[in-house]
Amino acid sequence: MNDQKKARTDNQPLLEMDAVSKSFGGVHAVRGVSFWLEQGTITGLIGPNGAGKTTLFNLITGVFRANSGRMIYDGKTTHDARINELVRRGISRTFQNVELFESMTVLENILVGQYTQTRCGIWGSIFRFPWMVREEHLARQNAMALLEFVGLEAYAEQKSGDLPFGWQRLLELARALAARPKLLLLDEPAAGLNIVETAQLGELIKKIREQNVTILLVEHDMSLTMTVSDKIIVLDQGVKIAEGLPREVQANEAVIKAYLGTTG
């Protein structure tokens, strides 16, 4: 990471990946990947299917353990951290395939996403302590504010499974924000969206960044990725082959050859 350290600003990186590798049997899904994410920025992570993007997401969120290398989040290593611990520390994500509680209402899905922010346990649920009632009221207020943020406040009592697909994407994003993340990982959030919905999503992602949330974005829509990202990281067969500003990556010969075809 020497080159990256030289390029840093005075701001402390929120996430550092230092020569991280992950193998499954004889398959090297991620090989010696290093990068850092500065607080309040959007980083696009691109590459073809099988490049290692989802594996990298799963390493950051604690689903997988790295075989080697270091991951440092908010100044502390995360090697032995459990998924729920990382969520409490401020790491949240969406999924490539929408994962909602379809039988629950839109509002209830957001309330579930706030579980790390509440103190209520079994005894609080049974005895209905005054502090618990206040906590529930505040949780509902916060949930409605998030629904207003993504434009779904009018559908709070509708079953989430009845929403159009594009709105389900927005609901999943709002639920991820309910955990009050410092680091938000978005896994192909524009998949299945039309041009208008994708443009609206791009504006929403930029609004999230304005709240000092750091975003790591995996997205095959290159127009969206290049428009919203402060920098781009490119993976190919588990190896980082390029990193830089969007215009730099677009002009990188290795990237052009690997993803856009040869220019000759």
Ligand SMILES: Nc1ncnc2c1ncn2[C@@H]1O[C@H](COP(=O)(O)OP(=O)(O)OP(=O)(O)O)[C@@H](O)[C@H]1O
Contents of the next structure:
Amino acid sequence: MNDQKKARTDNQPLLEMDAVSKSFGGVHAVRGVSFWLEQGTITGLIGPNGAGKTTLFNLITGVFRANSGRMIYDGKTTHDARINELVRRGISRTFQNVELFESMTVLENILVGQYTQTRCGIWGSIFRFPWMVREEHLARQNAMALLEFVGLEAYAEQKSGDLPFGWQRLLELARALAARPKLLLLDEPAAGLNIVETAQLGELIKKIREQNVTILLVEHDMSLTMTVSDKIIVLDQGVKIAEGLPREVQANEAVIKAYLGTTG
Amino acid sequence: MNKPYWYRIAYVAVAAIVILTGILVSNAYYLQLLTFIGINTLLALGLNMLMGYAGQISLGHAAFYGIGAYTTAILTVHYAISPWLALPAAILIAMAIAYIVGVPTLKLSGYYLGMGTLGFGMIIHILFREWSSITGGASGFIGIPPLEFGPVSFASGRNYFYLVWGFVLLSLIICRRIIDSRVGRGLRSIHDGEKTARAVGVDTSQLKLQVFVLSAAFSALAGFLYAHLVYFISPGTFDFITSIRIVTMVVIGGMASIWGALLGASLLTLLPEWLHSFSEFEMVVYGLILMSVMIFLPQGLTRGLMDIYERSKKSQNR
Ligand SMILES: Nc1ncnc2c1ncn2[C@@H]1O[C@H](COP(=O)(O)OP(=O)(O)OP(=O)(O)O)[C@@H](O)[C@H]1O
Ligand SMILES: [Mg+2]
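Other form of same protein, the form predicted together with this ligand, not the form predicted on its own:
Then the entire complex follows, led off by the chain already shown.
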């Protein structure tokens, strides 16, 4: 893992977006957006409500197909790839509105997160072949380790829907990590968290980067975004209006305008 | 706390009850009733995997029940093939048809999936009725041979009862193992949120198809056992009403519960027998009972009774 950390200096982009556009009927949610994400960095993606941030996530993860433009992930195009194929290739995400499997336990949520990392099929589950038993055992160990990472190990057997909201966000983060992502997309992970929880989240995000995971972070909480991000991209009405270091972007006039609502 | 341990105890308990029942009950009518409960449990168990766990509805499962029954009837009578070879054939044919039907229909969801499977069930039912050269048509198919295995004949009510319940126990174990595995967790994640399941990497369309095919296999097994129990089958047994009855067993017993399938099948098999005395009001009382279960125990019998039990335990502790 330490070698990987050093290797991240000779950067080739993990994700490259090239003039990507997506519209819904007459709404141009994303218009000709280009950027790239360097391996092992945290990039903040900000912009007013309706700017197209979540839509961009849905394009990267294969939920939506772009109307035009190219996306290259890990040296290969993502064109026409199915969602689960992209998850297997290492793109994982959390949701703006927490979306857990509420009737399942905390541990089971993480195990579902490992779906692409495990193989047991129907026959394997019926006959319990030794390698399937071993796989299940390992998956549970991994899941417990992830729960420890976010501090929820004591609640492994609780129904996930019964957790307090802040913990649900943490669980969702752990579930996203269960897929062993190279690229992690976080959609407003601090929304609804209090100050203490937000600070803890910031620490977790930094720790995740140390494992050479590339992170794209959508977040309205500027104190969090500006402190953890290596780079900021600003979106407004589907268009990228600025990109740069946090302090550069904060001083950018177009950005200030967009946030004050004087555009158009 | 240790789940697998409790499961094992539950299996042993069911096996013990089955064996004891077989020894104690000698009335042929009761034995046959219990055998029917077993057959219906297999039907409900298969559909419960699809409805309760994967959250997909099928209003055409009687078709697979019928395919199992007609396949073994045709193979054993017209082609004089041993029933024990007809059994895997019946299951495989039902699975193949489920696969072919499942690929386009499972792309549908909600009401549309219901409509799609309903239409499929009707087509198969019409086929049983109209393809008389092979199926015997509306008047039915007679002369299905009894089962025997070496020196053991299953022509007696008691042996057939044991045979059916042996299959039920095996099926319970199979379902339990699937549900507690990666596959089962994938299925339950679809039930909780299909879009989210897909987003975290679950291959939802493949899983739905697999469980649809699996439930068809259970139904075909039930159809096989039915055919060799009564020796005579007719299209009426595998019509739309039967599909609805299987759905009702799952809902009444309790979705996403293996024991629910057992309970639902028992209730729906026994009710009509108890209600004979109401003669023309039979269906009215039947409907009323089902309605009250749904009103007072909307989660089905299993969950509902468990809730009542837990509540009474809590109030005792106070
Ligand atoms: N599935 C959809 N169908 C139609 N329109 C959509 C869809 N998803 C997003 N939009 C529209 O695209 C635009 C961008 O929405 P998006 O959710 O990407 O914004 P956002 O930047 O995530 O905003 P927020 O900060 O409120 O989450 C909005 O005008 C929205 O109404
Ligand atoms: Mg959004």
